[in-house]
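The chain that follows stands alone, in the form predicted on its own, written as C-alpha cells.
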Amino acid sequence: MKMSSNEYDAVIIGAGIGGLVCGCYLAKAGMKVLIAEQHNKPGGYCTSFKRGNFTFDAAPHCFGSYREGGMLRKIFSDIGIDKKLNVIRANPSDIIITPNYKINIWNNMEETIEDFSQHFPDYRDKIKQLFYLLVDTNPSSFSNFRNITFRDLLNYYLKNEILKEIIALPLLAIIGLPSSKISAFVGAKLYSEFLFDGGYYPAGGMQVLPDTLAMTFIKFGGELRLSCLVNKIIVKDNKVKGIILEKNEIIQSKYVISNCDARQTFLKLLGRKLITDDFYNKLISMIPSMSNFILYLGLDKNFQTSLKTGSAHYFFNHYSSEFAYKFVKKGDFKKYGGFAFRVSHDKSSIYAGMPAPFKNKIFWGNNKYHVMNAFIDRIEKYIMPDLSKHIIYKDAATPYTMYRYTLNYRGAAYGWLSVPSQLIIPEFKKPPFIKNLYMVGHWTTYGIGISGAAYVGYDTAKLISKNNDRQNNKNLII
C-alpha cells in the first residue's frame, strides 16, 4: 500500500451525472473533492462515441426537466453551465405510433391534450384532468402515488383500454415495465419531467453534458481521475476514512460518495462484514431494472425521411404492455412488438432501442448480430422502407455491453426496478450503519434518468455541506 500525500474532504466514486453534479456543488462550496472514474471518459451511461464520421449517443438520447423552474435548469444555473451549453429541443419531443394512431407529445401541454383528444374526443376532460395531475408539483399529489401502480392511476381516470395502453406504452419502452407494475410515482415523474418536458439535447452530442460538468468541476478546484478503478472503501469504527485504488494507493477522505452500482458499493467496496443483516437481506432481495439493446446506424447522404428528426418515436404493433413485457423478459423481441427510435437532427444517424434481459456474455456473443439485423428488418418493415440501402455503418450495444462500460449490476438501465416496493428507501441514499458514506445516482431509489440522477447529486451535496459546516463550527467552538 502507498499513502497518497493528498487528503480530501470528499471522494466520489464514479463520474456519472449524479457524481458530477454532487462534485460541482461540493467543490463550489470550497471543499477539496476527488472524483475517481473507472472509464476513460465521464458520464456513465450519458456518453457519446465516434465511429468514422458518425457520433452516436451511447444510451440517453435527450434529457428533460429543463423548463424555466425545472430542476435540471435550476441545477445547471446554480453551477453555471446553463450558459455554456447550446441546448436545442425537438417539437414534438415524443411521438407514439400504433396500428391506428399517431399521437404527438408537444412542447405545449394544451397542444398535447388536443392531440390526444382528437383521437379520443369522449375523454377530453378526463385526459386534461389526468395530464395536469401528472405535472402537479404539489408534494401531496405525488405522495399519494407511492403505493399504487401507474395502471391504478390510469384506471381511476379512464375506461378506454386502448387509450390507457397508448399512454402506458412509452413508459414500457423507456423503463421496461408495464403500467400494472411500474410505480405511479415513477410513471408520473417520467411523464412530467421527461415526456411533457423533454426533448432537450446538447448540440454536439450527449457527451457534451458530462464533459461540461467535468470541466466546471475542475474549474471549481475539483480533481478528476479517469481510468481509475476503486477497489475498496476504507472504514474504521463504522466511519469512512477514504478509498483504496486499484494500484493499492490509499486516498484519505472525510466523506465518501458512491455513484456506482449499489451491490458493488456494499458487497465489494464495503464488504459483507460491515453491512447489517437487515440491510443485507434487503439488498439481495432487490430486483434490478431491465437493461437495453441499442442499435446505432450511420446513414449515407441520400437518406431522406418524412419523420420528425430529433423526436423520440415509440412504435408498437399492438395495444398490450402486459403482452410485450411477458416476451421481452424472455428476449423474444419479435413478439415484444415494439421499439423506440430517433433520427438525428441532421439525418446522419439513427438511434433505436428496446428493453432487454441481461442473460450473459455467451448469450449476447452468440446472438448480438442476429438480434441487430432482425431489429433493422422490423424498422424497415414498419417505419422506414428501404432503410438498409442507406446504412453505411451499423453496430449495437447489448446488456452485457452496458455492464462492461458501467459495471452496473446485470446491465441495469435505471438502477432498481421501479415498482412501489422499491421506491424511496432511505438506506440506499444514506446508509445508517456507516458514518459519512452517501450514495448518489439512480441506485438510491430516489431518482431515475439524467434529471433524477442530477437531483440526487444536488440534494446529497446539500446534506454533506450542512453536515460539514456543522462539524467545522463545532471544532471551532472547541
Given for the second form:
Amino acid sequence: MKMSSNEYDAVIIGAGIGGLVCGCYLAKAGMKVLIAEQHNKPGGYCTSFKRGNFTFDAAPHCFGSYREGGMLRKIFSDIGIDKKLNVIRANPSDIIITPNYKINIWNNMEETIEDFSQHFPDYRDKIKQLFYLLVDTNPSSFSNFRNITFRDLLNYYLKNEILKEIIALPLLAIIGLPSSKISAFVGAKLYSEFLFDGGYYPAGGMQVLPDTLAMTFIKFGGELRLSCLVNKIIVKDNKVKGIILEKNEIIQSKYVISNCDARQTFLKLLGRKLITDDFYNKLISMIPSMSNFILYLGLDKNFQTSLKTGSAHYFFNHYSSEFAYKFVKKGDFKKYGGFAFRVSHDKSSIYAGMPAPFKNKIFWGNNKYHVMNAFIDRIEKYIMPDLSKHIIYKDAATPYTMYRYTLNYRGAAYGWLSVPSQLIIPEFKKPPFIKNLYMVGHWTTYGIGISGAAYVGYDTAKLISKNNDRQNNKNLII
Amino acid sequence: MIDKKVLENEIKEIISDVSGYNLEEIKPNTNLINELEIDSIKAIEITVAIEKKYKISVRDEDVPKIVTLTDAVELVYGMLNQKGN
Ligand SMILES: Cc1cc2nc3c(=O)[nH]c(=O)nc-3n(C[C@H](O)[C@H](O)[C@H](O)COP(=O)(O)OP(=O)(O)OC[C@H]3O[C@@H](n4cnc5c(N)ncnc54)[C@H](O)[C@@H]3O)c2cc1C
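Switch over from the form predicted on its own to the form predicted in complex with the partner chain, please.
Let us now look at the entire complex, which starts with that chain.
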C-alpha cells in the first residue's frame, strides 16, 4: 500500500485539552496521528498570554480531578506527564463569600464539612450525608441523578433555603445556571471533581498543561500543525476519508476526530446534507452553555490583600441563584450581584469573571470598556478597597473574544448547557450516520471543563484503539 | 414476546459498543463496573441506549440493580412483559 506523508491513521481537528489527550493516547498506541489547530498555540480555552511582565490565564484558571485515583491524575500518569508537571494546589481551593457568610472548601473533606456545619449546626449530619454522596464513587448511585436537577437533590437533603443557595452559588458562578436548572449529575460531578477535588494549578500558568501535552504527543510520534484551520471533513459512502485545509490541501485519514465546536463540526465541516434530519433537528434545538466576561488585572508591587492567593473566590451579595440567573442572562451584571475571582499565587495579577450572554461583536465593541470598569468598581466596593490604585494593566475578554480564539459557538464556556435533557447523548460523541467519525471535548455531552474534556479524549482514544485492533485483526485473518 | 437469548445478545451489543470490550469478553455474570470499566457516565449511556431501543423508561431506583448483563436482561425482559400486558 502507498503511504504518502499526508495519509494518517487519525486526524484530530483542534488542539484543545480533549484533542491533545486523545492524540497522546492514539500516538502512544502506535497510530500515525495529526492534530490540526487553527490557533497559533495549543490549548483551546486552556491557554495563557503575556502582556509586559504579566502572564494571564485566558480562561480556565485551575483544574480538578487530580487526587490519587482521580481521572486527570490517571490520564497524566498513563501518558507519563504527572512527574514532569509541577502541580500546586490552593488550600482552601474555593471560598464562598456572601453578606453573612464566608465558607471554605478545603482540600480535606472533613474540614469542609466542619466549615459548613459551624454556620449551619442543625444540618451537620445532612451536610455530611450530602457531601459524601456527592463524592460517592459507585457509578450506579450517580446514575440516579440523570433526570433530576441539582435543586431536587438539595431539596432531598436540606430544608434551609440559605444553605441550599450557598451550595448552589459556586455552580452559578462557574456554569451560569441556578440549581433549579443544572443537571444533578453535572452539579454532583462539579462538586466531586472540581470543588472538593479542585484548586490544582500547573506552576508557570495554565498554558503549561497543553504545552506539555503537545510535547508528549510529538514525542510519541504525533504531528501537530498550528495556525492550520480545517475547512471540511471528507466523507465518502458515509465513511470519513480525511480533511481539507486552507488552500484546498487534502489530508487523508482513516479516522477523523473533531475536538471543535459541535455546530461547526456538523453544519460546516460535514454539511447539512451529510447529517440525518433527526440529528439536524436535535442539533439546532440544543442550547449552548453561557459564555463569560473575564477581567485581567496586572498589579503593582505594593498591592496587599488579606484574601487567600491562588484560591477561587465566589462573591455574591445575595442568596438567590434564580434571581441572579435571570439578570445575567440579559447581561445585567449589576443585578447579577456576584463574580468569581482569583489573586494569582504570586499576587501579581487578578483574574475575575462572570457568566455573560453572547450578544455580538458590535455590542461588545460598544460595551466592553464600560462593563470592565463597572466590574472593577464592584470588586473594589465589595472586597478590595483601593484596588484601582494598584492596577498597572487592565484588559478584558468578552464572549466574542472567547469565540474568536477558539471558534466555540457563541463563546460557550462549557459546551452544551448542563441541563438534564442535554446530558449524555451518544450521537454527539459518535455520530452513528458517519463511520469512523468521533467527537472529543466539551461538546460531546459527556464531560465539561478540563478534566471532562480530558476524560472524553481518553475514552474516545480507547474506543478507537479497540476498534482499530479489531479491524486490523479481521484484515489479518482475511 | 421477545426471546431472552435474543435480548441478551442485543444488550450485550450495547454494552460492547459503550465499553469498547469485545462481545466475547462480556459474559452473563461479568461485573460491569469492575471488569468492564463502566463508570457513572457509561452506566447512564447504557441505560439511555436500552431505553431508546426498547422504548421503555428505566426507573432511577432500578439503575443500581444492574450489575451484570443478566441483571440488565432480566430488568428489560420484565418491563417488556409488563408493557405487553
Ligand atoms: C472563561 C472560562 C473559564 C473556565 N474556567 C475553567 C476552569 O477554571 N477549570 C476548568 O476545568 N474548566 C474551565 N473552563 C472550561 C474549560 O476551559 C473547557 O470546558 C475545556 O477547556 C474544553 O476543552 P475542549 O478540548 O473541549 O475544547 P476547546 O478548548 O474549545 O478546544 C477546541 C480547539 O479546537 C480548535 N478549532 C476549532 N475549530 C477548528 C478548525 N476548524 N480547525 C482547526 N482547529 C479548530 C480551537 O482553536 C481550539 O483550540 C472555563 C471556560 C471558560 C471559557
